[in-house]
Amino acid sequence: MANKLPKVNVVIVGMGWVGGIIAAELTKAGHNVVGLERGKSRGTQDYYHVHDELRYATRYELMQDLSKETITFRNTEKIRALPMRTYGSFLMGDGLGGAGVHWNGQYYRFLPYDFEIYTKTVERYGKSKIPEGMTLRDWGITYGELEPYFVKYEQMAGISGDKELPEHVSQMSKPFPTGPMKQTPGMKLFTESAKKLGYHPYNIPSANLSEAYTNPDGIERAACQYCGYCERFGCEYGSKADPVVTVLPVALQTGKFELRTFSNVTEIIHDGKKATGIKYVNVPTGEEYMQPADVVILAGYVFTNVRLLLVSKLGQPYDPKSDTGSVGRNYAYQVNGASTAAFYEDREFNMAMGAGALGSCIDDFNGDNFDHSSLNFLHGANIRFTQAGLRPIQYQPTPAGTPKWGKSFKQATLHNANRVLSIAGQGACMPYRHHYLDLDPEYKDALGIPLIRMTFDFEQQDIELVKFIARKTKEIADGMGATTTQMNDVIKQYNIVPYQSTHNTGGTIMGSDPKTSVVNNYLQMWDADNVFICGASNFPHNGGYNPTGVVGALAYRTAEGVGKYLQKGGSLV
């Protein structure tokens, strides 16, 4: 039987960016908050010997133990789903800070078009432009309404970037608090080529600090050293913004925040209309606890948020056959694959140095910034050159036709290690009726709880998008003075084995219709007004960007919403 603990104002499930931001904001406002993290505690001191590619990038030190809990996957409902037993397509973080520790630091706001995608698409092209089965939804919030929360995140994290972004990207009411990062020779070649083509390149906004910075909460951090160990690693300098070095110390300093690590939440306790608390297991001892609370906040990764609702039987599960229900709806991934590699015989670059968010990009072919009238797809991609720091084990560049092993392979990888610049598109992913998350009927985790099941495949929309964006990457690469360029413009059936992107979205989407969304635009659950769910699981579709900027902004809005709820109660919209 579970040990029942004293009631608290707020309990938060998951201590990554969302949990950390909300904990900091609520405790500063005087509320008592308990934060539950199923992994271990971490701090900057844990990363002093972090330059170990084998330990972190290959053996996934910071990731969830798949032997204890994983997901199952299938391309269609006609196929039996099987567990993901080794990491491949995406990585699920574990421990204090979550994915906010192992991210690369690339920061984007999403385009105004993203938040009103259905309305804007129909206005410009008519309803017939939306393919059958594509479940396009407005988000229930506009870019203008979310803009002040982007500013809060940027000031807290010290985002480094140009004073202003191109007009077709987004309007900013306040410039980034720190200037852009350094420009490498590769970035300059990309920028010059893009400008000659009439495009509008800019420096990728970065959570790797370009200079020392003190944020509005008084948190001081040092500048990035361009060591190249960002994505899949914690930052030993604290210059990459993560929850452990920014918001969690603020929450702890208030004296109103209690952090409990090794606490794996297994159920939301509720009466169908309100939650009364949560149940969790202490991982080392196996003891079960019940934590009563006035407000329950789910702040986990996409799969965690959806799974907790489904196993707790809170909210209506999505049924793709009848197109009813909301929990698990609108799962979306990211569409990568469009790229061009520029090979140089007469020039070498220092590809070992870099930072996760060091790079240049264009958005001329992202969102609806270009005419789709004659195209067989919607949305687009952010096209970029990044210099993230390429490491020796996983980076083995070779031209097409090179043998995959043996002497020729070794010679080619050594010759090209510092001679290749890659231009790539990160494509948006549209939701479809038959792409969703539900509970697997067969496979369970180490505690006997059903795993989440993912049903997804690439559509013709994605194939056409990759073909189009790939041609744009080649245009730019051809203008960068390389000896040869090689383009990839093909994606086929989605395969969960090779790494592609950790940007999963959807399943607890936001919106203005309780029949098709799980939460309103304060991320307050329609079916239980004292439950708030925040994260990339709120996205009705995935844009052509990394998602952390939007996740951070939504977390600030959620914190504001919880504060209002604690004062007055009831629905916030």
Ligand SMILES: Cc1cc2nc3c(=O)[nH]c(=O)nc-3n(C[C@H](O)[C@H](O)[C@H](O)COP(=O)(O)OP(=O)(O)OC[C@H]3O[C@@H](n4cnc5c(N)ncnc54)[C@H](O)[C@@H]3O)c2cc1C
Contents of the next structure:
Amino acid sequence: MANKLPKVNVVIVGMGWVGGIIAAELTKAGHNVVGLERGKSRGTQDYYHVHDELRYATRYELMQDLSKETITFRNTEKIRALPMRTYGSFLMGDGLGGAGVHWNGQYYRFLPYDFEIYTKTVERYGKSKIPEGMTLRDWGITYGELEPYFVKYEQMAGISGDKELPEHVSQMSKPFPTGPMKQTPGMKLFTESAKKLGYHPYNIPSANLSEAYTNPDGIERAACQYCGYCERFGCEYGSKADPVVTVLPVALQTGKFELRTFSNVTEIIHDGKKATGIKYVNVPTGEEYMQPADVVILAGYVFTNVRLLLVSKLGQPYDPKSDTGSVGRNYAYQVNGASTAAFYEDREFNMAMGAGALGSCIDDFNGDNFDHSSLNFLHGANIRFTQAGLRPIQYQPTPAGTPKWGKSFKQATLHNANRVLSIAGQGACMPYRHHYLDLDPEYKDALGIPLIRMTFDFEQQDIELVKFIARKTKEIADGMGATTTQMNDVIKQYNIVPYQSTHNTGGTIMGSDPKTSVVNNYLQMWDADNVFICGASNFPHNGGYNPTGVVGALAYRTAEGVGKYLQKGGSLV
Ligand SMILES: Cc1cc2nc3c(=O)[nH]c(=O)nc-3n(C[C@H](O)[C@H](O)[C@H](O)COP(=O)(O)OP(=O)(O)OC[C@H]3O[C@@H](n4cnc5c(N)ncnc54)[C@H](O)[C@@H]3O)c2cc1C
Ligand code: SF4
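Cool, the form predicted alone is there; where's the form predicted in complex with the named molecule?
Below is the whole assembly, all chains and molecules, this chain first.
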């Protein structure tokens, strides 16, 4: 029997970027908020001089413990899904700040095309351009409507970037609050080559601060040291924006925020129309609690958001056979794989200096910024050169044909460590009727609750996209003065084993039709108006960018929606 606790205004499940932003905004507005996080507390003090690649990058210190809870995966419905026992194609966050602590900090707004992708595709090419089975949807919100929320996130995080972005990338009502990161020689070569080809390169907007910054909440942070240990690590300087050094202290300072770590939420309690609270388990003691609340917010990332709805039987589960229901629909991933490596025999670069979001990119072949009339795919990719750092265990750039072990492998690794610049595309991923999330009928977590099951594979669309984008990466690399270049333009079946990106999207998508979406454009659930669900699970498809800029903007939008709901109740649209 669960211990019943006193009722609160708002309970939030998950304390990553989404949970942290919403907690800060609501407590500043005077609401009482309880934040539940299944992992432990942590802060910058945990990372002082601990650039331990084995511990953090190879043994996944900051990630979810897969022996307790994981996902199951299959490429198609015909195959039995099996649990992901080791990481892995993507790395789920765990602990205070979530994956927002060990992210890179590459920051993008999506393109205006993304938010109205169905309408704009049909307008330009006609309905027949959308292949059978591709479930393209407008998001129920436009770029213009979301723009003020991007600004909020940028000011809070101190995003560092160029004064202006190319016109076809982003119209910004306010410039980034800090200037761009330093340009390395590799970035300069990329930029010059892209310009010569007539493209429009710019510095990747970065959540690694280019200079000291004080944000509108009075939070002060120091400039990035280019230590090269961003991704999979916490930043000891607090230079990388993460929830622990930005929004969570603001929520705590209000005195209206109660943070409970080691609290694993297992169920949403509801009467079919409204939630009355949630159930959670204290991880060390195993004791079960019931936390009643006026509003329940799911901020536990894609897999938890979908799983909690399904195990709690809230909302309509998606059925791919009849194409009905919404919870679990439109799962999408990221289409990486298009790349060209430039090898230099006569020149070395200092690849050890780097930062998670240090790099240059172009969007000339992203979204609908180019004509797709004669192409067999939609959308495109952000093409970039990044310099994230050189780590001794995982960074081993070698030419194709090099043995994977032994003396010649070691020699090639040492020789090439500072001689390779890699240009890569980050491709958009379109949704399909047969790509979705549901509950696994067989496998359960350590508490006996069904695991989430993913059904996903790359499609012909993705194969064509990679072929096209790879040729563009080669074109740029060929203009960078290298001795040789090597292109990869092939992707095969999606494989969950090698790391690709933690950019999972969909499952609780937003939209304007309650039949095919789970939440409206305030991220309020159609089927229970006091439940808000926020994160990349709201994306109806995945763009050619990293997702957190949009996730952050949606979190500000959710906070506004919850504030309105607490005042007047009912559906907000
Ligand atoms: C290695 C890596 C690099 C990345 N780099 C970039 C980048 O450069 N740019 C970019 O835009 N994005 C990047 N991302 C993605 C980015 O980290 C995520 O988009 C972002 O952190 C998502 O925030 P969130 O709050 O939705 O989810 P999370 O950060 O995953 O937070 C969810 C929190 O909820 C908790 N939780 C989950 N289930 C429960 C439960 N049942 N009960 C209680 N708590 C629960 C989790 O422990 C976690 O702390 C990267 C991700 C990774 C892993
Ligand atoms: S590269 Fe910069 S932002 Fe990243 S961990 Fe090092 S100091 Fe922090």
